[in-house]
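Given as structure tokens, the chain that follows is alone and in the form predicted on its own.
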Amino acid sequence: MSYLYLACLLGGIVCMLLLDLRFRLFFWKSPASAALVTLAGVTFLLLWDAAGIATGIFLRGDATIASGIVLAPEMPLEEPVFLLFLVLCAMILYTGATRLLGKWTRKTDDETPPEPEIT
């Protein structure tokens, strides 16, 4: 039994939250809506996993770096933590990209020379 994978996932979540804190992209911009989006995303992905497990598509392997703790048949402890990391990563990348593209669009609009007047 090892907790290496779980520790890496938790470390990744902490790093994503620190990045979010630095640039105020998701949780530190709007905590209530970010919590709602995160909860909805993790819930959807857990239901997706449950459907995959029920149909026999998703199986738990014998990873030596995993804890071995199982929450449900074929659902290791690390899965909901991974899904939380996935949702956080996706939302922080999305909000960061949106902010960068918004700044880039405003900058190019400001640099466009005015059209000449026709008299």
Contents of the next structure:
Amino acid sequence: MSYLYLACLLGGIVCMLLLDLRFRLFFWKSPASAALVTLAGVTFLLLWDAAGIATGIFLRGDATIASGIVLAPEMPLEEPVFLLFLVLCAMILYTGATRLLGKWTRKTDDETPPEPEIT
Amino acid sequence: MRYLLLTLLFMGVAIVAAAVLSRLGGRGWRVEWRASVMAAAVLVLLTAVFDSLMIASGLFSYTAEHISGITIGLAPIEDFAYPIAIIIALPVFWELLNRRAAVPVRRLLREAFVASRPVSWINTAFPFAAAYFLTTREIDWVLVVGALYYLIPYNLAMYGINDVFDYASDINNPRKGGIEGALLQPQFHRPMLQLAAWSNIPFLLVLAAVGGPASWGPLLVSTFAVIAYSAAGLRFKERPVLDSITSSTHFVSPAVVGLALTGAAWQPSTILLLAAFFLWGMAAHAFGAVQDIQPDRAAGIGSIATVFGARATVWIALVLWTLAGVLMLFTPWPGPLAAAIVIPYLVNCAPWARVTDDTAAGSNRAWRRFIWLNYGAGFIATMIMILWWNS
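Cool, the form predicted on its own is there; where's the form predicted together with its partner chain?
Every chain and every other molecule in the complex is listed next, the one we just looked at coming first.
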């Protein structure tokens, strides 16, 4: 039993938030909307997990890198943290890709010859 | 195969959610689909690598007969639905919230917080948690999820729906806006109702699934009372007597849900206690309606107080509180001690026994004390529960 997996997940979340901070993509663009989107995503995935556990599909392993702390039957402490990471990762990728596409489109616009300057 | 069916179900929910959300909010906004596709490609790649690593390190596994058996790396193909569902639904929600014409989400959340009456959150969470915990005598995830539900989303639904449909009368009532409630501007009405619905539905689904058929009745009654109290068309708050009954149901039904979730047997003492709680709740509502007689009448809104008049309503409250105390005397020890809880309420209310409709607004002074009396009553009730626990 260790906290390695949890530490990795938290590290991943911190990295996502650093990208967010640097490029003002998600929480640093619209914090309230980002919070609502994150909450909706994590809740949806938790319900999915819960349904999988209730129908006997998902089983918690006894990995040595996991803390062994369980929140509910077959639901380790790390699972909601992982889901949070997944949602953050997805939204940083989406907002980041949107930013890149915007830049590329603007670059093509820039190729049109500039207006002659009047001196 | 079972996992595939589950995947199709949740994938379907995500697709339907994305389709419905993309039709909301009028024109002038859209999802950058090319960005979604790029994000999806990266997420699928990451899932293939990290899901395999996670499975290899034994973090979780699957019941072999329930999965299709098709894998990418070690990851079952069904697992890829998680990131794909997320990338289908969430960007739509994000763009919808950030569109130019949207109400500012930060303001909406602040309005929702004030609308939910944070000082009253405990009034619904406590009956649930106490009923559940005193039966199971242990803290489990159902207790945590249920208590969280009755702490915030339930109150958001109850008071949020109320504030939306009370707009007409609230605008004429100077008392609203402080500790007891807020004026909710019309542009927040629709978003508030949506927020209330979507913060409640997941919790209700989980509680109904965990509690099984025995919990469906109490959950339905509880949810119906929350909606029917103020929603247009039903407006139970404008139907004398039914208004007090519905209001009391708001506070007693969480306790009944708590008991139903534990599968506790219905003993006579439990029923006596719930009946006393119910009468107490009716009395509290009736007395609370007295202060609003004038603005309610001005706005053409009926209540137990506008129909019976101020003085009769105060007397109804006094009688109901007394009856609640008397009922507690018949519960097993240390239940009878709880009869004393009604005394401060009677003392607080009694000075208004000779109130008239013209002086009714003055009873707001007693109503303000009321919020703090509830904390005292909750404290004494907790002490009695601890006594019962140890006896």
